[in-house]
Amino acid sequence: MSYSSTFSLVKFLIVPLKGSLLITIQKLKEPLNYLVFLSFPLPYLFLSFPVFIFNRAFFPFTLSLPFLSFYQGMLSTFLTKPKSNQRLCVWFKHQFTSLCNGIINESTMITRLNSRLHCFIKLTGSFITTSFLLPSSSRLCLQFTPHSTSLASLLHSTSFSNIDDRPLLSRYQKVTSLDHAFNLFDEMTQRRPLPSVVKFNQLLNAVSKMKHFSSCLYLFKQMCLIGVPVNEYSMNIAIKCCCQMSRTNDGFALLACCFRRAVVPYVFTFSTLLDGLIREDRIIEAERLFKKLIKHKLCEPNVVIYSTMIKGLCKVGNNDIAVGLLRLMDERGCKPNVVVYSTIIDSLCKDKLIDDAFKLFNEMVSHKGILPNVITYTSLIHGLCNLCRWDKVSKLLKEMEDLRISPSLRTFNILVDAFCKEGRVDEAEAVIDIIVERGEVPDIVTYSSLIDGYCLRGEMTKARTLFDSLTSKGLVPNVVTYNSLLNGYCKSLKIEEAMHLFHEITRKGLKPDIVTYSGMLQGLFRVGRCGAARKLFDEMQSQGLIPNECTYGIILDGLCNNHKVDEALSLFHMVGDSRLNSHIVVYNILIEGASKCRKLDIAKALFHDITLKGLQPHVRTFNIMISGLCREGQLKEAKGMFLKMGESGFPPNNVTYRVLLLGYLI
DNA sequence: CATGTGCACC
């Protein structure tokens, strides 16, 4: 039987047992040695499903090991949780004993565990009902089982030696790279004993943090397979760098594996899950976590899970909601910190609400006594810098001077992007200058943004002279970089230049992105070259590149102003409702393309449309149409565009007066 | 031995 009839067996089976904690099932014939089976009583809030299908054909051993490691797993949650019942280990023990030593059989064993597993599922069960996991991390539970298990392993789990563990804690810390790394594990599983699982640990954690993430979720599963037992830091190990790289359901996965090894998550587990979640933007399931956290009591939320929910609330705009859920974890006695309204104040910047940043720092500073610190003040820094008050950034750098909190390599790129963008280039290279005299290194951050600037203002050849000096300061240029440069030729209308260029990213070993390829785009439109756009935007669409609403737009405009308004027209209509026609900056496009090709009937259609597909014209819209009108000699219909605009809040701005003099004048 | 906050390109 296959694993995937297997399971639907087992969904056919999960119906009648609702209701039921944990059934072992012993009536079933081959293949289904062992079914263990979770299914909850409340079928409205949580969803029931088999946890773990134990076949024999998963277990190439004659031992029925799924159920031993499940023992083990138990027997040292009694050992090392001090507040386990006592009793309960005790006898715990005795029966294990038994079973080892031939004196019962499993099912006498099973039987007799079973009133008493009850409340060691109560404990550490009911976090599997958070019903993420689930098909797909059937494959990982799988993949990681944990054989652990001659009982020569089990013993030694006991009976842990730390003696010979000094000289590898010194060198642990030392591992630099992969390779090392990989030598090192070979020779502490050489050892006998085993070194303890806190070595182990730190040895993964070593090459998470060197961002090894498959070499470390390897190393965990080879810890599992020669019996070490692996522990909640492990297990918060293996699950981080699951969600590090974007694969959080195998995160969830590792959770069901926790619960195998009798590894109890914790609030550690949770977060960690829980930042996996918004990472992946996956802010409803987030959501639902977060809530079941705390209305099932399954940990105490601290200050690191309701930080980690704010970000992720703040990540998809609801900064109020954030703020809410602020009040509320200070209602609830959790203290928020520096991080939390550190959170919550990059993000009202990044909105542009720079006052009620401002409002929110006051309040944190002055009523809650928490002291800023160089994340704070950078995110207020780039809020300030976006909307060009330079006097309050210069003031908010003395503060910190004050304050003897020293402005970061990434607090200086961000003066160093805002002065590129400004086209302020001498002044970034002096923040560039302070950089150095201060002895820091300025890092492929800080070149990209001096790049970018070189660009705009046409200075290819001090673009291109910088581009090439990367290497020899040894930094390696990236797409980001390669983008800058790009897209100043583009700009510029170099673009054979350009096209050189795209080609060296991906021999380069760099995949070009969205951001490439639009900026490539813009570059053949303008000069005029839509058959090879067209290619590209082919080609870029085989790479898996999805539009975005730059690209959109790019390709709209290009087609507009290549008097291929029917084409842009028609894409427009093929896109149809989708989220990329709901943005004002499309009708735009369009309504100036078809207005200038003299096509004014279709202009206020368009127009018309804004209003029914509940999206507001903007001040450019009303300027573009008014223009449009005028170039036609409609001036009374201009002129009633005009005074609309002050009827529907959008007073007419110098270019509104610009154009309808024009217009009158002609 | 573990979790949360800030930067660059259209």
Given for the second form:
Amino acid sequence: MSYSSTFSLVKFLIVPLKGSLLITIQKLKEPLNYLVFLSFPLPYLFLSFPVFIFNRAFFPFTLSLPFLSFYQGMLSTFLTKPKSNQRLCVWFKHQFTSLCNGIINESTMITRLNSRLHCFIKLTGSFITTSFLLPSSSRLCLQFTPHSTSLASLLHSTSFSNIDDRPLLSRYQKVTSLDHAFNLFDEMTQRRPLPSVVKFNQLLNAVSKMKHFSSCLYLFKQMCLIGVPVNEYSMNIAIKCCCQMSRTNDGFALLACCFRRAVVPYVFTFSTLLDGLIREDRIIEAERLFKKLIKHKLCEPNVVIYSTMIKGLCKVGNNDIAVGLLRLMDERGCKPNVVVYSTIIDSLCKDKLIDDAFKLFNEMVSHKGILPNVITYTSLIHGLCNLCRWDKVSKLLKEMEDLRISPSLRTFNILVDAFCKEGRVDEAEAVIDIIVERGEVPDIVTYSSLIDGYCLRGEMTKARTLFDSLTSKGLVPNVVTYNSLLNGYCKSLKIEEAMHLFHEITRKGLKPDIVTYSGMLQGLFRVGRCGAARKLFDEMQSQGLIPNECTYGIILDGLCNNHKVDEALSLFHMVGDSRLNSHIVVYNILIEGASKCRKLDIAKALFHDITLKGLQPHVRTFNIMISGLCREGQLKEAKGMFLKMGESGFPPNNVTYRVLLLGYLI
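With the form predicted in complex with the DNA already on screen, would you show the form predicted on its own?
Just this one chain is shown here; partners and other molecules are left out.
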């Protein structure tokens, strides 16, 4: 075959791919002859994965002459006896794919092959040194080294069926790196007969435990390509990897493969898919899947499936349904464990339903005989701290001590954060001392809370000193740490320091979140820099961040406090019936802003709009309206509003009496 005919055939193969390979080849210049030659004659390799090579721009690296020589010798071997060497072609394809994928380099590939051959093949006599050139090779002027020729001859004259069948389990148990796993996989694919699927599953499991999920899926695909009879365990590992990578749809595609291959999925398969949907916040789809499992009797849900579904329901605050599912477990004979109870207790505590949480806790301990663990107690302590019920917190800590349940670092972090938010920084520091005395190391969460505590008390020097010392403690500030310090600067009206810190976040490779932008917006509005705030808001939106209720309230409040009520009202009407306008706080801000700007008619219209929107005015809403009416001298209407408070179920407080009395005196 001449060079020109080879090139034309390659060109013919390129036509459907819009010439992408041809362009690449032209850029390669010197390796042109080699790459064109190598791309054509081996159908086992080239034709089986052209899309992969083209997507990688053919070769994203430079191949050396020794490797090209070695490679052509390999091709010659395959072409001489293509049928007898078909298994070898599959193995070499795997090696070459690893090379193109950047997993190994060319020297590693040659070294692997060389070491394998010398380890597993008993050599007799001298190596064959005859060149294995294709008919067209003389025109390509390829020079072969003895190294490459001898390897080619070895491949040509023997097979891998004589490889020693040493046990793999002990080696699998020692797999600690991805490269080691790939080496072991290479060796397993060389064995004839192939090792059992159990061995392959053990390797897949080891790779997935190292959290190399994409590599695990790659190995699973290779297993399928070389004909390993994958079973339900193989499928489960692959499905779990998909779900861990937030590719649950691919997991369902593998489930369909299970049915096509007559592989029967079992309860673990469905619990994995259920967990994947919940990870992706697809709770409604998870509910549908759960109901189908029961309705069509695809499997009998176990405690893991129930626990997963309950976790999903609690994630979106469906506590009542979660408790109902807990009752269903009992009815169907599936005993709930401490994980199930702790999940619901934690959700109830987050929703400040602390009494319901303790009822469930007592049911778990007294009626079911299930012992609580540190997670259960931590959830209860968190809920009590949020409600400032410190006596109960002390009681629970004492109870943990009696049961010899040691508080975790998270337990201590919750206490530190709660003390700091209450302004009790001294007690927070005492908790940190206890952490250190116990031989534990405070983490970035601990110190972020302490920095926030200093900032809330206006102790910015202490906050900055602690922030600067984090590196010496071996800790790296995260966005939460920066947000704490930034909010402190904004509340202290040190806007330049805050702006400098804001830009430092991106310089450190971190990404500002909605809390970061909200804090900066509040600081800019407080110093009257409305234009800068507007630019920052536009930047926030360009970063794909959507304003939440807090951000929206900060913007409306900032505009109103800077006498830009018309702009605030314009934004309010632009938002329309969005959920952002479904909070009484928004109306309070606008009514107060309009009242202070002597736009009482607008304030009255907004107050009237509250009941039309199905919202309930609070005591603060009435106080704002009474204050505005008194300011305008409309005492009769103010008195009527005062009387209306009692009828609405919101009795006047001290502020109400003070505002009304001040209106009569003035």
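Positions refer to the first chain, counted from 1. Nothing here was measured: the structure is a model prediction, and the numbers come from that model. Think of the rigid core as the biggest set of C-alphas that the two forms share within 1.5 Å after superposition.
In this overlay on the rigid core, Thr248 has a C-alpha that sits 2 Å or more away from its partner position between these two forms.
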